[in-house]
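Have a look below at one chain only, the form predicted on its own, in structure tokens format.
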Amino acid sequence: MLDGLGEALLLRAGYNAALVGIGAALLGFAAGAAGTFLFLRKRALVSDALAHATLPGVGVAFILLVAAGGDGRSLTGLMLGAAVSAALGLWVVEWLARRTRLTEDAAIGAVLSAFFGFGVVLLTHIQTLQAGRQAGLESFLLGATAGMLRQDAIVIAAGGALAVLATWLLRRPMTLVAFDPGYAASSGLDVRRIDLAMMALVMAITVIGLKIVGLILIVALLIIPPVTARFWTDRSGAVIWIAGGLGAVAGYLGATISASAPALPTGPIIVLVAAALFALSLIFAPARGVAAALLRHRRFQARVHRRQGLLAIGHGETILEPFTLRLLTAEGLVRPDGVATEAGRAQAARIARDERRWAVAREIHQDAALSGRYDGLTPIDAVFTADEIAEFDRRIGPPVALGGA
């Protein structure tokens, strides 16, 4: 399997496998980038409704294709039926949200369950038909690339490329609407049309991804990459392209792994790769990752213990807390027996004097906002000028050296 995976990763597993890998990467890039706008707009559930609403369209399209004399397995025809069904589902959600007292999430839940239930009934009926090739139709639920025809792979690759292009062209107005629809409207943008364009783009990605990822899991490819990208940056423009890159990596790796082991369904593998990237980002992202947060907490804890230990030295107290003692000993401020060194006494004297300086500052300024900046850790020279600190020192008097042990 490892040899097969290496061949697939290097696009040497055959023309079809290479096309599927490239198509999955393009689809993943488009899904990650377009999903960012849903994530920023707080409309992630819409993608779930769209995905589930495609199933009746697949069933109806199959029946119509068989009735027209075909075998019902034309990917283009099935994708067209899925698109029509998804558009109808989106229209029903919009109509219910605008014309009734239902909230959008309630409307989405109703449409999602009703359309998906109808689609399951259609698929069950299709299995009883004597005409057509029903085998493998359930792959639209979880995705599968095994046995995919060359023309199917070309359709998916071309559709993924067009979705990437559409995302690039619409990125600016969709970003503005996602962040501040009120400002977008005041700037002359038609917010409703941009929202519809956003939904149309998501619908196109959903339909294109049916064969590879499946309608149940396509929502994961739309949402997981943007959520993962958010760990790495605070800039919306960067989130879009990082999410696209993560989606492309998940799509390509998932498709190649599935191609090297045909028994594995493509959609779940792609989602698992995306989930693995999310888990790695959750732990190791430099700004928002768990490891970075633990490191910041540890550093803050060390600063607090250091200050409290030096204050204890300044007051002539014995340091009993083991962590504080180890910290100050490592810095050469106290000896292992807890007795302060000359450097430790000098640091303690400075900390004690800064405490008195802050007391004078609060007395002089009587400014709640200013005194509120005092957290015991911020150096006083980061808040006041040298002239102001000199005035504090004049009022306090000359420094008093701490006695040794």
Second form
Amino acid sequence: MLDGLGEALLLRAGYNAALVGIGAALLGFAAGAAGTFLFLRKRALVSDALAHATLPGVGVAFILLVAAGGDGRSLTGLMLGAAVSAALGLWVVEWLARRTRLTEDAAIGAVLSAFFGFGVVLLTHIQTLQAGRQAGLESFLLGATAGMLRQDAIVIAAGGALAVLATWLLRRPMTLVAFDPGYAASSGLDVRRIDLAMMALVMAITVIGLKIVGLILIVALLIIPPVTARFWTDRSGAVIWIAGGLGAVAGYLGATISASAPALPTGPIIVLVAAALFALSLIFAPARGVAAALLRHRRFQARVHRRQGLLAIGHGETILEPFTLRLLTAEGLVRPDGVATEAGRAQAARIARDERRWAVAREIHQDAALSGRYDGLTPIDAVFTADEIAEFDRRIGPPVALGGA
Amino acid sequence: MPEIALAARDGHRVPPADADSAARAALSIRGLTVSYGEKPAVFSVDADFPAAAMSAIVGPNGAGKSTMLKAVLGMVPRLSGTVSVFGAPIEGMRRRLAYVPQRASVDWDFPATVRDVVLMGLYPQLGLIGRIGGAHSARAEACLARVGMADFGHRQIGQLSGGQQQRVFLARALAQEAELYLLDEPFAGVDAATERAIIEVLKDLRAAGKSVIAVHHDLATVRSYFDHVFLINVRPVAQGPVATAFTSETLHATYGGRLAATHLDELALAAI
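What's the form predicted together with its partner chain like, now that we've got the form predicted on its own?
Below is the whole assembly, all chains and molecules, this chain first.
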């Protein structure tokens, strides 16, 4: 199996498998990039309702295709059916939220379960049909790449590429609407229409991804990459690209891993890859990650303890807290027995002098904006100019020797 | 300037308005009613705001000041009424107006830098595929400098104080290089330095012949900041030059018992 995986990853597993991998990567890129706007517009759950609402469409399309004497497995036909019923589901959510007292989340819950339930009933019925046995429609739930036809892979790859292009074209209006819909409307954008275009884009990606990712997990491919990307950047343009990249990696790895182990459904593997990237980012991202936050907090705590310890030395008090003591000992400001060293006393004197300067500063500058900056940590020369500080010193008078110095 | 008019208690329309004054006005509103459910938030407003001047929309909380502005811009649906900008229907005049929303209206954790937000003011000109070039960047920098934020361009917008956020919104509007600026409570909850910076920018705009209309809640500064005032309490109460339309009488008619008599006297004294 490992050999198979290596070959698949390097696109050597054959033309079809390579095509499926590329299709999944393009789909993942489109999902991550378009999903960024879903995430920024705070509409993630709507896409879940939309995805679940595709199932009855798949069932009805299959029945119609068979009744018309065609091949029930035609991917394009099934996708068309999925799109129609997803649009219907989306419309029902909107209508319920707008015209009744139901909130959107309640409307989503109702639509999601009702459509999905109906879809499962249809699918069960299809299984009993003569033509339905080999239909493999259940693969639309969790996705599968095994036995995918070449033209199916081409449809998915082309659809993914088109969705990427559409996302790129609409990035500015969608950014504007996501950040500040009121301002967007004032500049003449039709916010409703932009929102509709965004949902149409998401619907297209969902439908394209049905075969590979499956409808249950497609929402994860839309949402996890942007959420992950957000850890690495503070700019929406970069979020779009990083999310696209992450989605592409997840899609590609998921499709190739699943190709080498056909018993595994594709969707869950794609989502697991995406989730692993999310977990790594959550912990290790430089500014917003958990580790960075922890480190920042520890540094801040050390600064507070150092300052408090030096103030205590200045007042001739004993330092009792072990953490403070360890910190100052490590810096050579305090001897292990708790007595301040020469350097420690000099530092303490400087800090005590700054405290006296702050006291004068608060008297002179009633302006709260300046003297309000006193928080015990901010150095005084970060707030006042050298000549201002000289004036404080003049008022304080000659330096006072510290006790024991 | 048209005569100021005070609505009678029985709710007569304020008559500002003839076709001629509408043609000269920067913003002209006729018969505007906005309703949430079946309770009008703004009822039957006729108003003309002069060009090349600073105008305030003043009234008590819940009087429909912001709603009126949002209805003008089409952010909330109008039940009735027409809006024109420089004598033409507003729909075709979007490029010539800039809106500064309330600071609280957006999520400041949005992934954008200060510069990104200012560049959003250029999106309508850039269109879907236009590239952001050096000239655009320079314009964004210049707008940031005008609001005293030149050094903050690369900061994430969530790391700004409230006053700084308000300045960024103003810079975005400046980037549009509009003729008419509509501001929703630009001074609400900002520090004194920001208030000074904003009013300086607005006065510069007026000096350059631009028109400024702001929803304003601080009665004490109406006289010193604005030329023209529009008093509203769901219905229009009075409008005209500040000197004549902003009096203890019109304020009493707008605020009723909600404004202490002493406060009214102070403001009336300040008028002299």
